[in-house]
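So this first bit is one chain, no partners, the form predicted alone, shown in structure tokens.
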Amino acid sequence: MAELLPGLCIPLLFLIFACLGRAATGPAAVDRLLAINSLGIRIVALLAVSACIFETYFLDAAIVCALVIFVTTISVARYLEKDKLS
């Protein structure tokens, strides 16, 4: 099992890198913060890989990232929305 894990680093890294395509080339605000969250969702991802590679607390930042990744989701969401309606 340890020996596939670095393998399933190499398609996180290239799917980290399509979402930061995505991100810059987003045609609408909300297509940008879809590609921010799901861009979070896979470091996330990545971090908990290293955390089982290498060290445990990787798995920490894991779990403080994806909070933080959450809480800036829903907060650029609701500005998002906010400013449609006014």
The other form holds:
Amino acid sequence: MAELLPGLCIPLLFLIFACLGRAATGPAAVDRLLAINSLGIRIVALLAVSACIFETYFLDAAIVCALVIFVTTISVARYLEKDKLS
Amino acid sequence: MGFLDIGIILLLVGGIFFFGAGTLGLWRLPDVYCRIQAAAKCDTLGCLLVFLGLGIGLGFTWSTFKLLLIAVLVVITNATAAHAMAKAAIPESMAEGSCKWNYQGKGE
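For the form predicted together with its partner chain instead of the form predicted alone, what are the coordinates?
The complete assembly is shown below, putting the previous chain first.
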């Protein structure tokens, strides 16, 4: 199984760059935020696959990446609500 | 290549398929709410399938427990983030008239 996992990383990288392009061309701020959230979930999956290829301490980086993406999304979404903060 | 490897490969390819479906919906759907729904649901299911395949491949180790921890975290946080983004999307789409459908209750 381990020799097939680099073939799994290439579509994930392509999808990460597709989400990055969506974040660059999104018309509204919520579209960009949604694209960044999807990009973060794909990065977490890519880190989990990399943990099975190289070393298992990539899983700790995956946990930290998931938490950072969640905090970023919640804080920016609360900032974008018009009648609460701004 | 045994029976278990074919199952693992099917799970991983299914996860990549749902990630691709989420990205396609992110590019092609016409509205912010449709994009939020497509991205949130497809990302959650694809992430769970990838983690399930990797966990079966790793066996009963400490890394599998960490994968389970990330899976529970992703299930909780993705739904919460989608809800927060949908609440953040309400006023500007109603104000600018970019909403394609008729949503009941707000702004009418």
